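Only one chain comes next, encoded as structure tokens, the form predicted on its own.
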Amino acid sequence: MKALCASLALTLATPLAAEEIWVTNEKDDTISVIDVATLEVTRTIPTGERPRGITFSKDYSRVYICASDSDTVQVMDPETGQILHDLPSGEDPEQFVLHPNDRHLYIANEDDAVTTVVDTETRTVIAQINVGIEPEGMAVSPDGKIAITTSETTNMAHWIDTETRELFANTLVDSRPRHAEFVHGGKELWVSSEIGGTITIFDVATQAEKAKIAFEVKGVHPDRVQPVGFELTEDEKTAFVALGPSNHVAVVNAETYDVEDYILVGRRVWHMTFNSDKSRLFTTNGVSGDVTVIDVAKRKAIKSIKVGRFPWGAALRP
């Protein structure tokens, strides 16, 4: 009994790991780390020049950062904030995605019109795939067989076979595509078009367009309604879409494609991420230099957290 009590006391005395949201600040060359429990910034970590895309390894022991103006992907120890090493990335890496194998990074190189594939273990480039002009968005299907690059100027989604590392389809979307995600178990591909003001939805099996979502925010000029990043709830029934300089997030029924609501957030909302139970959504607001916290169930902004200048990417560290 004494041993059990001692063990229990030790367990209670050991602090639980804090769940965190990591936010890249592209004008400050830093990452702001937000404690999910307190909704406060607990650390500010220096990075390379103009950090944008950010993602963690599967076990969260490494964090990858697109240091765009340093022309590299940095690998950081999230415990210490130290840069472990750089990965070759091609010029001006903006967004990337980690393959389900937890080893290969697919990187959009905006200035080079290529997608670079990097092996994170050998730290070598294993492929460079020609895509359209100004590639930005990146996605990989849940089964790892298809990678997507969106090109802002060519206005296309480029479909890449991850085994052969060759394009097998190119599909047109509206002007300036930004973000892409595989949805509903990989059966659909969603692509946001910033200037076109839409999300285009494709049937993955046929690469055919099956639907399009448009947005209209009351009192906001249509030119300012610019969909960029988006995230879906765990059941994939609801999508939250950042609408850029409209300063709103749209709430979309992901089954009917109907827009159900709009939530006012900070200025130039760009990307977002959920906490681990998806009860809170954290949006990066570039112009206002803050993060808006949204109560997902209530569909309501509940707090604004000041971070660095021009927050861009966000990632959860549970």
Given for the second form:
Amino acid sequence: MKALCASLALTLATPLAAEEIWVTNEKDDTISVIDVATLEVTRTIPTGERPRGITFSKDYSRVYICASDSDTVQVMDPETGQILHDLPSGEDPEQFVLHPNDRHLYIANEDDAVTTVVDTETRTVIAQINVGIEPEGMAVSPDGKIAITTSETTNMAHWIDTETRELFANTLVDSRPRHAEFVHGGKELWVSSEIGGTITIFDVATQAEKAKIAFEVKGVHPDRVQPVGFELTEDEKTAFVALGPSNHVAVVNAETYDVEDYILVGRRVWHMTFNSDKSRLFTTNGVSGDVTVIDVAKRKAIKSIKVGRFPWGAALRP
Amino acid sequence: MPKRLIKAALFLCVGLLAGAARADLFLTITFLHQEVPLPPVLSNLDPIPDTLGEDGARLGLGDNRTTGAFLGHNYALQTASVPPGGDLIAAAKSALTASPYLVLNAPAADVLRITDLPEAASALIFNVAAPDTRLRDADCRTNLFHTLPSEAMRADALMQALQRKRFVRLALITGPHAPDKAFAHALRRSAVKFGLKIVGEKEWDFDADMRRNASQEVPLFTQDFKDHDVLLVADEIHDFGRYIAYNTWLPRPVAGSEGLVPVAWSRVVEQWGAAQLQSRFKELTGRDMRPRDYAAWAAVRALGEAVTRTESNDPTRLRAFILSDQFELAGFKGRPQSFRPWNGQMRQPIPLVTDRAVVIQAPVEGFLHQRTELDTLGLDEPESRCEAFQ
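I would like to compare: after the form predicted on its own, may I see the structure of the form predicted in complex with the partner chain?
Shown next: the complete complex, the earlier chain at its head.
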């Protein structure tokens, strides 16, 4: 309660909310809010159990949080930090993606081998699609026609037609796929494989594999180089890839697929997000319990910000 | 449970839809159990489940089937259990006639009786119960793989952890049973390998009921050990070991079969996505997953992974793939797990656990290897006398 009052007071004190990064702390059941200007944590907001995936509605009036162990997606008012309501999400929601229609959430139910589609307006489940075991990575194409679920133990990207809500393709990738993104206007799909140590790139039109990116960090055994989350710069020429327990972020040329650089960050780097002009990148480092701030142009880590225990997801609130 | 019904219906659709460009494949695996009479133990607190191992194979089957549904690959698991003194060989022959894929829950001697059958010549047999290092050494077989870590791997994991803590002076209590002695042998060998010293050894020879008088007997029993940092207990049948901790003459931590224990798996492993495997196992069986369950799961999944990647159910192709550097199994222990091409042992991290937590996981940081740090655990290529894989 005290924390809630404090956070309310802070919110009121800063009416024109500065740009913020919201970080879910998987083992603290909280969100740490980082002020992009000062690079300080300005408030800590309680959530349901084991918060992981986090995303904002298009107008940023709502924030959706996967409270995995509470088996729900929470809808929070980012101004007050209050939970407005819960969405039916299926069991153990881990990660989700908001359809470009700003209405349908595609949720990976990790314990249930299911992708759940929830209508955030009617607050009902409108479809459940069987996918492989331990679904995790979620993506939706920019035109909204294709949704992707990757399954960690089945080692596939499952391609969902968002109109029929049925699978139309299943493509194998290397072990433990974790994250998926549509790239280059939706022409390519990138899928990271944590244990396989690669990113597989698919041609979306044919669902055929067109390239694979491998990583090699000097002084780190290849087994520990485990790609998880990744994001691309505004021009989509450069990708930043979190490499898990190697404690590095790789900088990849998104046109040639060459790895150009490695940046040392905190321990077990997991997901990441940019600020709005994409000049700063914020990575969640699970084991060290902090967020590394990267200067995108200089490709250098400039600060570590202590957050809660096991930070997992990150989202920008401009 | 309407949701379950919906899921079942959807599942059928998925199976049909995904079949666009697939080759239908079918793979049957037999889980063969030789029941073994166990010697009595002092405490009955922890009964051994009848379906130990088999439950892991069932979970692996489910995992394989889910993946297979998208590829047109299907799997079946047959189980056979032979009572003590029963005709294991007949059961093995019958299983091998049906399918060359065998997951074997049996002691080392029985494992070799089966691998050496003419019917097993082109089979792929997975040992999930016999930790005997000799099966990875001179007694290896070309058709025999091991998903359970050897005694040597477990001992090496423990010695790395102790060496890292600089707990280098060790005392050792060994039980009277063959598995106790074999584990003690592995501990001695590993102590030499990693530069630790066993300063004293005693054999457990009580026949008292320790629940009543451990507090009187154990201090005296451990009084004449030279000073040591850690007391090792080799009690693989879990007879007396649980009564040692806190009853020792000197206040020393206990490790080995009790206390800090190197294991293939334990309910306390939760990192690297392991929590998901644990909860799936618990949902299936209502109990916690144990090392033999894990080994059986890994065996069935290894076969599934090989079928998925090769699109084949031919044992020769699967064997070649499993032994190749293309093979990797995500075994929920943080590193890709593969098979040693010189003796068929699955490389894997070994968690060192107490009842409540993972203390550390081997390979411990700092123990290096030119190939993979996982090969610091157990028999490395130059020291294994296995010739069947050459």
